[in-house]
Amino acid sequence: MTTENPKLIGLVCERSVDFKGHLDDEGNMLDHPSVKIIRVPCSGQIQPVMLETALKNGANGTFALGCRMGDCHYREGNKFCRDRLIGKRMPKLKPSVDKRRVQGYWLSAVEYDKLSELVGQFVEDCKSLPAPEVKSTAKAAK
């Protein structure tokens, strides 16, 4: 069973792509309404567990977005994030995470159109994947 309208969560560095005029009031991309954007000060703060949590709570895909390599305001945050996603730096993604559902993009403030294209392709890729299994972390009340 595939997903017709996949829900994606993007954790994005506030200094990378400029989203001004591209998000609705709830932080969803206007040209990809099923994509929720959550801003962080630097992609170096994005931990793999954050991406894993999005997937465990029903997202069909998740991505990290940081500045272009060499352009990090905080020196190497984007490199740290990229290295975590590809397994070169701790903490890494858990082996149980479906890597087809996790992406990393490294773009500058003026590259919204390129991001939109990449996210659009990711949305299409997620449509062909089976619906994720949602694992509830809430404890049952006695």
Contents of the next structure:
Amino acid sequence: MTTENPKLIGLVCERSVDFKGHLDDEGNMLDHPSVKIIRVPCSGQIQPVMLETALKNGANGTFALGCRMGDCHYREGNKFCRDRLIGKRMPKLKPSVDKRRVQGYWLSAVEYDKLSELVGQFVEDCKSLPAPEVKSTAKAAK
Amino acid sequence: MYTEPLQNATLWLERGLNKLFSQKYNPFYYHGALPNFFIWALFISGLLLFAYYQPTLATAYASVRYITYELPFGNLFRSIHRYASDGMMIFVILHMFRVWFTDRYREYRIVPWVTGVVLLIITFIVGLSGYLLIWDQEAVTLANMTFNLVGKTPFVGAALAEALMAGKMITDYTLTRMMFLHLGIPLFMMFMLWLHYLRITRPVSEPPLALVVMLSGVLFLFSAAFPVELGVLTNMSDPAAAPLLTAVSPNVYFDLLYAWPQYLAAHNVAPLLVVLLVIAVPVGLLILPYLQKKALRDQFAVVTRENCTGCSLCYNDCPYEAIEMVDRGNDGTRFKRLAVVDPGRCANCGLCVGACAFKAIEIPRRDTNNVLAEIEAALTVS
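Next, report the structure of the form predicted together with the partner chain; the form predicted on its own has already been given.
Zooming out: every chain and molecule, the one shown earlier first.
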């Protein structure tokens, strides 16, 4: 079973990849219109529950994007975020989360081309995964 | 903001370096730690030089010549000491420019910046005094011109020059004073480094082992392949008759960093102007953080008392020592401790928000509930 048009949510650090001129009015990427970008001040602010919420509400995939390892503006945000994604730091991503649907990218402000390529790959990967079951329909319909 | 193109230039440079060194060993990600490597290299190589150096006008040059040409491995150690000092200068200045260009030098980072400027001054004093200790003709010339220039400082000039020279003229005591500056001021440097790290929870104070090994190898091989030479001493009896430093001699590559005031003075720039220029450098660096508009407008993380369980996750994660766990008293909950934010230290970065599993801490500029609502909204529409 495959998904035709997977919907992706990207939680993005303000200081990493510069999306100026790469987003439409809704906050979707122009290169990959099914990818919605949501910004936070630092990837260290991304709680695993945010990624879980995205998947629970029907996203086919979700990713965190922070600065290059070693170059976090707030010193350690991207490292902590990465460690939470791979289950090395509290609070962790729930074990029940399908890890194929979660990605972490670590790129600097001048590396949009690289990100676009990686996200394109992720979109392709999500196409081969089955459509997710929406667990909290009641909440989403509210 | 004017720093944006500078920051992008830095990031492009690092993008290239990442390809060369890989992200893990990119020296630009250890720009603050690398000077520490050189401090160790300088300390170890300096110990041997210290054992054989004699700080008197009559013997200083001869003892350096003995170290250079007769002592087994003496010149290797001297070369390592010399090249490590160049490396220190390069990386200290790189560190300064990088934190400036990437906007990491103001507001909640003001303490590391100010102590950094002091450390920069200290590094220059240590470098200059070390150079003078050699007491060859260049050192004698530089000494004369430095003391002359210092003497031209408004109000405190005469006293300062006398303190530097340990008297009204260059004597044996002058070299002893230089030796004190070269060995004693680095101790003060350790104290300043402590202040430099004070507000940082986990400072990156050492580069990765692989980088240390590589740098040690480069330093060692470079020193063995290009041992430093010793200049001549033409006029030992009358140091004051030394020629002016009008041209940059071939073996002062990096020395220009601290010889430029003397170079200007030798080219008929008014001494007072040169002194003011020298003073303007650190003063300018100290003013720099206040030239930009405040980005955060005095916002800081807010703890919701009812939700806080006192679990210390935010306290562990805060990179700026801005969160303290305090005794919460008897407030009807079963928890003992409470997270409290120090507004003066908070960077408003949200790392504590990411660490909190109980929605107990928020930064005003990006509320977790808004992020969650945005995620849900994005998925409901389609």
